[in-house]
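Okay, so here's just one chain, in structure tokens, the form predicted alone.
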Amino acid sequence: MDNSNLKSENPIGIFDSGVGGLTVAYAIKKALPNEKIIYFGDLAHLPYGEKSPEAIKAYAKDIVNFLLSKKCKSIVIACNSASAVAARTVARQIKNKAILVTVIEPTAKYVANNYNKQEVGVIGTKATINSCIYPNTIRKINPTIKIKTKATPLLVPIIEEGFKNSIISKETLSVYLSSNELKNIQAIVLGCTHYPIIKAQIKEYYKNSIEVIDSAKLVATELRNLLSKKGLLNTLKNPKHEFFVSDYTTVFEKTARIFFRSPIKLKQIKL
């Protein structure tokens, strides 16, 4: 793909249903202190593990031509879902306008590469599991994985509430993980970019004694990796990003000041 139209300081964005999202931009921030970040929340449609497959790509269609109108040089669809059933239809959306990151590709190489001949289980929304893209992507790499997986939906809403790490989300928990899909597993895949805002509590009940793995680091990793080989990084000292939403919520607001430690003005828009 030809990406030579793009800019080095021109930003990134980065969008989600709601404040899962923001743990793969705090990601970003942290490995791109010099990148422009512009989020986008699509609050008024989460979450998006309970939406259609059409639905979901009719959303990613509206909020990926609204980044592209920002001069986005990469967008990042940093949701689960999102990237589980509208990746290909944002690939021919963007062609080369900008470059693609999604959050299921870096993980499943990731889990590839180090759980050899294991059994791996996999957490995330209806719309996540059932549309097998864990198991078929990491599978094309390393066919000799056991990939065992659990929808475990009430997750998003309880967090989206402002109920994580509480007795509501351990308890859930509890049921989730304990179920029979996710017996015997060496490691964990938070497959839903909302789970790493309670993965300490995770990482309690299965006492640290399996590996717990969210896609945030990996993403941003993968993203720096792309835009230092292509010529896209930015220089930009304190840069100012930018946060929409489709829809307000104080849950997202105060989400957003604990990740990125600031003030935070969120602006409306309706697409």
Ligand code: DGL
Contents of the next structure:
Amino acid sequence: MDNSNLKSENPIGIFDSGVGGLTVAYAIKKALPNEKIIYFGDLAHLPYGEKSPEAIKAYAKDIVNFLLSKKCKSIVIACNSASAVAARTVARQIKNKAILVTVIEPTAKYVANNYNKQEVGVIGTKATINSCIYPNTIRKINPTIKIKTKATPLLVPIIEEGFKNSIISKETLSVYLSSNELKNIQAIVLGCTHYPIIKAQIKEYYKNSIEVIDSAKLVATELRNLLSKKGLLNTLKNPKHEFFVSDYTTVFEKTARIFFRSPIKLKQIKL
Ligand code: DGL
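Output the form predicted together with the named molecule next; the form predicted alone has already been displayed.
To see the whole picture, the full complex is given below, headed by that same chain.
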């Protein structure tokens, strides 16, 4: 794809339904400290995981138009549910106006390259698990891997309500992770960008006996490689990140402040 129209000084657009994408935004901020980030949290439509593919595509389309209007050189779908059902539609919409990165591809590549002939679990929202995107993408690269999936829909509302690392998240995780569908796995993919927020409890459940794979760093590395290859890395000293939401919640504001370690001002907009 010819991206010669893109400018290195332009920002990186990142979106998710809520706080989950902040895990990816944080990894991007660390890997690319000289880039300006524009984050969009679609709190008005949360949770994406319970919505139809048509609804998620429509939300993604509006957000992508907004991020393109902000001249983003790259758009990162920091949401597995949207990456699973809307990536193709978004790619057609973006054409060569920005570099598209999803959370699925880098994670699938990592699993395919590291778990030959093994069994790997994937947990995610209903939208992600029902799409079969992980088994399909991983097995296309490495058909020797057996992928075991389980939808874990209660985790996003628990996290968005601020009950991370609580007895509620612990008990819910224990019910989900002990299910037959996830027996005998050698690694588990956090197939929802909200789940790294409770990664410590997931690791604790497995007593650190298996790898808990979190896509955030993998996505940040993929983005850095792509921008570098295309000569699009920025050199800003103190980038002023911007945070937009389609609805306001205190949990989002607090979580964004924790991740970005600065007094963040949310801008609420209607798309
Ligand atoms: N964080 C998102 C994901 O990775 C969406 C969660 C939701 O809104 O249901 O799937």
